[in-house]
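Starting off, we have a lone chain in the form predicted alone, written out as structure tokens.
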Amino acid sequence: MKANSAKANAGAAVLDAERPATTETLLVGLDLGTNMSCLMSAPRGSDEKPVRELIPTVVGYAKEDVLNGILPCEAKVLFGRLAQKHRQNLNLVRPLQGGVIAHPEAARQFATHLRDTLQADGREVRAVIGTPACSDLAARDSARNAFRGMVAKVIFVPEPFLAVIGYRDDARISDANYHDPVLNSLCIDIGAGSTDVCLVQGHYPTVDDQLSVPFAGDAVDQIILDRILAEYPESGLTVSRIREIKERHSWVLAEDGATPAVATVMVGGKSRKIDVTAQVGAGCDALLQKVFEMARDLISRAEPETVSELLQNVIVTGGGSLTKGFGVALQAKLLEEGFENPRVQVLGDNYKDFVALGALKIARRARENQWQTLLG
């Protein structure tokens, strides 16, 4: 009882517990995704439920020869929601590409969208901000920049470490049978533009405990893209059109076969239907591929005596991770690399709300001397 007790000590202390009793400063925590961002905020030193924002990340610049009365108020700039629903008359950027800033104006315009989301009446902001595994120094001063003066202090931490605060049960951290993900877990997270892939041992990770590639949702739309065009050149097909059609078809080693995945398209102005089933199929499989070897890797990493009980927590978050089947079909390949009973498991369609709330839980215990000040 006592080794537990330490145990569930050590995952309290990663948090640093030490709740401010003032409500002046609003807390936010963020998930800043390529293709989908998520916000939860709530007043320091509040237990009330968060309020909860999905935006996403996307900003749509009027375009030229668009008619007066066509956009909302006259608008030269529309985000989120709004820009995709004008998306004819607007020039659309995503501020981020592999899960880190590629356009820098789009992204600070994007924050202050963010920002003026939030209605802070005033209150100081604080926000701890979720990035990629390995983001770089260059990473994170773009993120700083792009931030600076629309929050007054910050936190950055690696996304999957973060899915696996919000994921944790805090009222479960005393029980001898929970295996609590925040001592001993391996997290995956599966986003648009990049995965990750984290050990997460009741410390804050370091950089040999973490590895990123850019090869995630946006890189298997790709590969379905160039492979239907290749069979069915004449399609016309685009990188949204395709993006919808994996999100409805994604499939990996399905057992009973896959659902067919038919395509309506429109070739010479009509309506024609193609079946996909087998180009979805490769891209989801190339991606499965990738995410068993940075799991092998890091798994190889884990001190030995850890290995058993961290294969009870291999946890799969993200847009990727919602490919039918594909919890199932890692857990096999683990298995059929020798790892002993291995157990993975999907965080579901509610994916994005985990590594807002874990942000929100850093911010509502991080301690003064580990916000980060960003000057105006």
Ligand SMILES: Nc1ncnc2c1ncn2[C@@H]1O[C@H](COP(=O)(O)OP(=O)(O)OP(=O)(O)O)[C@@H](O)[C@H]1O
Contents of the next structure:
Amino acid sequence: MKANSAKANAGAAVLDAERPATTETLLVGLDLGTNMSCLMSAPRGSDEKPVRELIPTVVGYAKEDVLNGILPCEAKVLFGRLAQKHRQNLNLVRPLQGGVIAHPEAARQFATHLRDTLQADGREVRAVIGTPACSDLAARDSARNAFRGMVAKVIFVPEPFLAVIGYRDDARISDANYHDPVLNSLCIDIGAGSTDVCLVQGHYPTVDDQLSVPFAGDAVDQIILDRILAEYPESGLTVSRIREIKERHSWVLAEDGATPAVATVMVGGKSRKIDVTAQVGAGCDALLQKVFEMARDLISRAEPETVSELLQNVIVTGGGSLTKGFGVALQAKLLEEGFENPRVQVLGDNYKDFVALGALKIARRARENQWQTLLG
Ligand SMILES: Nc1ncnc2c1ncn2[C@@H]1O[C@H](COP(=O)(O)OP(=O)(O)OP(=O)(O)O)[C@@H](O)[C@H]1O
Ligand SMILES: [Mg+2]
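Next block: the form predicted in complex with the named molecule, after the form predicted alone:
Whole complex next, starting from this chain.
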């Protein structure tokens, strides 16, 4: 595996503990997700429990014909849950696609909303922001532009790496029996817009340590929808309805018992309930196969002597990891492929906290020269 020494050094330095002593600055860890964003904030130099906010990454613009008294405070723009609540009277825009900013203006407005949520009260705000693995300069530039004027200083770090830093049990670092995921793990983050896989081996991941594909939950929704539409072209199902069905009934292992997925569709103008378990399974299987191929590819890039330890720490996170049976199925596929004794861990329902918490940990430890200033 090639080492990108400049990046590796920068990353190792980010991990060095150094605690500044001022509460004039508010530190923020931000998981800017395609579907959902998570903020963790705490004053610089304090050990206090971070304040956590979970905000759907969506901006809603009031429709022209909306009547007075319908939207709160006659707002022209709403964000997050409020935007979702008033969706019939708004044009909803998701600022990110495939994990990166696709609508710069909406992204900037969303960043303003995040900043307002922080209640920074005049304090300087510094943010460590997660980026998809392998995100290019253009993607980071768009993120910088979105946050210019909202945040004084930033550091961008790949999301799967942040997830591992967030997941690490810092109290057990000196425990010889602890398989420290920061020293050796494979982290797989299955989001809405992208699936990111990252080798984490004690240093900041290089380009060669990461893979990202724009195939994740949104793509699964599309596969399910296409399959249903092929059979019921006039069903009137929307992708957001499909997402709801998938989140309730996603599955990948038949013997693990899929819960039957039933959708109400229109057939010949009449409403009818149909079983869409197979279509949901097909979408989830496609995701499993993609994740397996990405994991296999990255494991093959690791130094051979690190692989057996690495296989003990295959970590799956992101909303897609909640697919029923996913961890067991991935482990079985790795075993079938010939990898020795793999152990796949799924982070579970509170997966959303790990990237933001990892980002906040890095913000707390960053040295002054690691922050990039965002000129207003
Ligand atoms: N129980 C579930 N089964 C399958 N998929 C699920 C489940 N719950 C959530 N998801 C899917 O997970 C995705 C959202 O995951 P996550 O919150 O990690 O995304 P994100 O961080 O916003 O996106 P990205 O990292 O791609 O920018 C959505 O596609 C959602 O439908
Ligand atoms: Mg994500």
